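Here's a solo chain for you in structure tokens, the form predicted on its own.
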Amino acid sequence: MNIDIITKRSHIIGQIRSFFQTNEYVEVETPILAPELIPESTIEVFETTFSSEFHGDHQFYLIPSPEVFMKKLISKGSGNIYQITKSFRNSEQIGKDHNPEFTMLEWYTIKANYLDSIKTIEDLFISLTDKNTPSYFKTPFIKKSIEEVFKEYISIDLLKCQTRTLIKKEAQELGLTIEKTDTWEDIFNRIFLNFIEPELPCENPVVLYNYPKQIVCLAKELKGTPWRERWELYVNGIELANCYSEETDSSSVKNILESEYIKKASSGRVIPDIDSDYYLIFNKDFPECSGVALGIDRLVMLLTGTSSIEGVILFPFSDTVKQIKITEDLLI
């Protein structure tokens, strides 16, 4: 436990709050325990039980992000909001870049889209930098579309690979083995993780924008294209933030939630309940907006030049697991 890093972490979080307050965002605090979640087929969640003599037993879930509650606030007219909160994801790696319990910064900007949010996060980075900040934090960001990096790094034209058969052929030519159960998204992700992500520039932050619409999420489709209005931010090769132009059409939201729930029900270890009426908040009064989720632990790690998020979290999960193992071995 490094006291200097703890102090720097506290200072960074204070700077983040100052940035959003200066820009007239309202800080909110929403529940960590939720009775329903937005289904995400790629994320495993933690389940727990609320027990009460008077109210009975009910299943609750630790939130993987505060999105479900923050969008409810937006539907009530909250305006620009941000939150720094604990979030939880199960069945992920433990170590350098991952911790099952992590701190997330999430914010929503009204009357903005995903491209507007790039300017906001660049301004946030400028507010966090000083003479000691690592050089890989410098602005402006490098901005490349997913289509562009596929062409540049591996000579694949994604516009010509819109079916599973076509992208499978490209993947096999790269030497990847494709299983019968692999979807278009699975194949895309394997190509990306093996051949694109390791080659991303590290001298500046990199924004990759316009992700394929086959990767289902609550981001608007970019009209007339096979892309969604979404970007991800990489700093020194590490994924740090994710952004959408938020889908505000209720029928589209309903279709996405239903399709993700079906996927989740067929493969998830914990299948969370969903609010079947959640899509109804996206009515004519729900404003156009853009949301960004950023990992605070990774941000602190990068800003302080620490080699692992284990060095910027007070009680990293890896230490807890090691202690449990030591205790179990002593009892044998």
Contents of the next structure:
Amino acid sequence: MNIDIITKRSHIIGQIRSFFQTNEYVEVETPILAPELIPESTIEVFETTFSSEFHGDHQFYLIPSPEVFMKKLISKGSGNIYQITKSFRNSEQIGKDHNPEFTMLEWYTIKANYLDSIKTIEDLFISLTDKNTPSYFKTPFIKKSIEEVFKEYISIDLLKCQTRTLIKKEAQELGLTIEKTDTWEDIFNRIFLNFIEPELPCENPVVLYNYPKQIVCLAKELKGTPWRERWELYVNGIELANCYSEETDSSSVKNILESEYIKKASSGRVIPDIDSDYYLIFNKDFPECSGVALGIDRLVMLLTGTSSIEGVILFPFSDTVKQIKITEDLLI
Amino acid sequence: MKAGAIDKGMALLIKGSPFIVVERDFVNPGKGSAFVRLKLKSPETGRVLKETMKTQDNIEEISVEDKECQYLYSDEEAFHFMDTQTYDQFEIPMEGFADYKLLMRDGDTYKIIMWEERPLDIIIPFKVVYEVTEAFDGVKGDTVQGASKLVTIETGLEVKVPIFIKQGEKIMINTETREYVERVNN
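Any chance you could show the form predicted in complex with its partner chain after that form predicted on its own?
Entire complex below, previous chain first.
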């Protein structure tokens, strides 16, 4: 454990709270233990059981993000809200910027879209910056669309690669091996991770915006284009935050959740119970809003110039895994 | 083997050529499916290859053997070793491993990873104690906390150390980052 980090980490989290309070966001606390989740086909969840002598056993899940509950608050008229909470991703590989249990900052701004949220996060960065802040953290951000970086880095016109056959041809020309089971999204990600992400500039934070709509998520589609109103923020090459203009049309939400559930049911290890009425909160009173999720551990890493997430988490998961191994050895 | 199970130090066969995994990181682009990002090194040319694949992709792991070998010396073209079991002498071309030269000490024993009679990797322990062979004294009265200076260790590597380290002293080095860890008292 790096004991020096506790003061720095506490200071950063204090600054974040102060930023949101100054900007009149209300801090909320929502459950970590949830009886139902929304289906997210690529996220594995932790499952546990509420067990009672008198009320029987009930499955619960550790939240992979506080999104579901925060949107329920918005539907009740909460206004602008933020939260700093533990979130959990199972099967999350343990690596230099992954820990299965992590701290997430999530905030929602009412009557705002994804572009408005860029301004908010730039202001947050300014409020976190002092004379010791590494230079890669400085504003303004570099802003590029996915369409632009594909053209600029590898001369691929994504507008002309809207089918699997067309994008597969481009990927193969780049020398990538494409599996039969790869979807359009898989092929896009193979190209993105091999040729775009490693080349992103590191001297300033980079916002990549307008993601392909083939990557299904709860971000609004950008009308008249094949994109969604979504961005991802990279700082010093690390993916730090993502943002949507939140989908507020209940039938679109329903369709997305249903298609994700089908994928989840065929590939997930744990198939969580689903709140099948969740889409109903997106009624005519649900306001237009934009949500941002940001990994606090990665933020602390970047602000303190720490090279691994384990250096900023007081009890990192890999220590726990080591302890499990030791126990097994002792049993033998 | 699935790519998700790849770990640092493993030997893989990529398009018919052997590679050693130097770095391995995981990435889930934008909540997307899981990928593994690899930095691979060719033991033949030293060429570094970066590859990102899905954790579900199949990959061919090479079954390797290791043997203990004494490092005798190096010349411009190769490292010369002796198998401590058979006393056979052999060489490993410098090309793939030039970056190890400043970490290896004549006479030390290293584990060599072999595949089909070909050396794939030389395993340098994670932390090694070396002698400081060249160090200038710190400026007297310099008590600034965290002050450092450059010294040379017996293999020729230059390392940044705290100002109190003197010539002839032994220090522990993290061979991965090539950074000073601590002074070692005899």
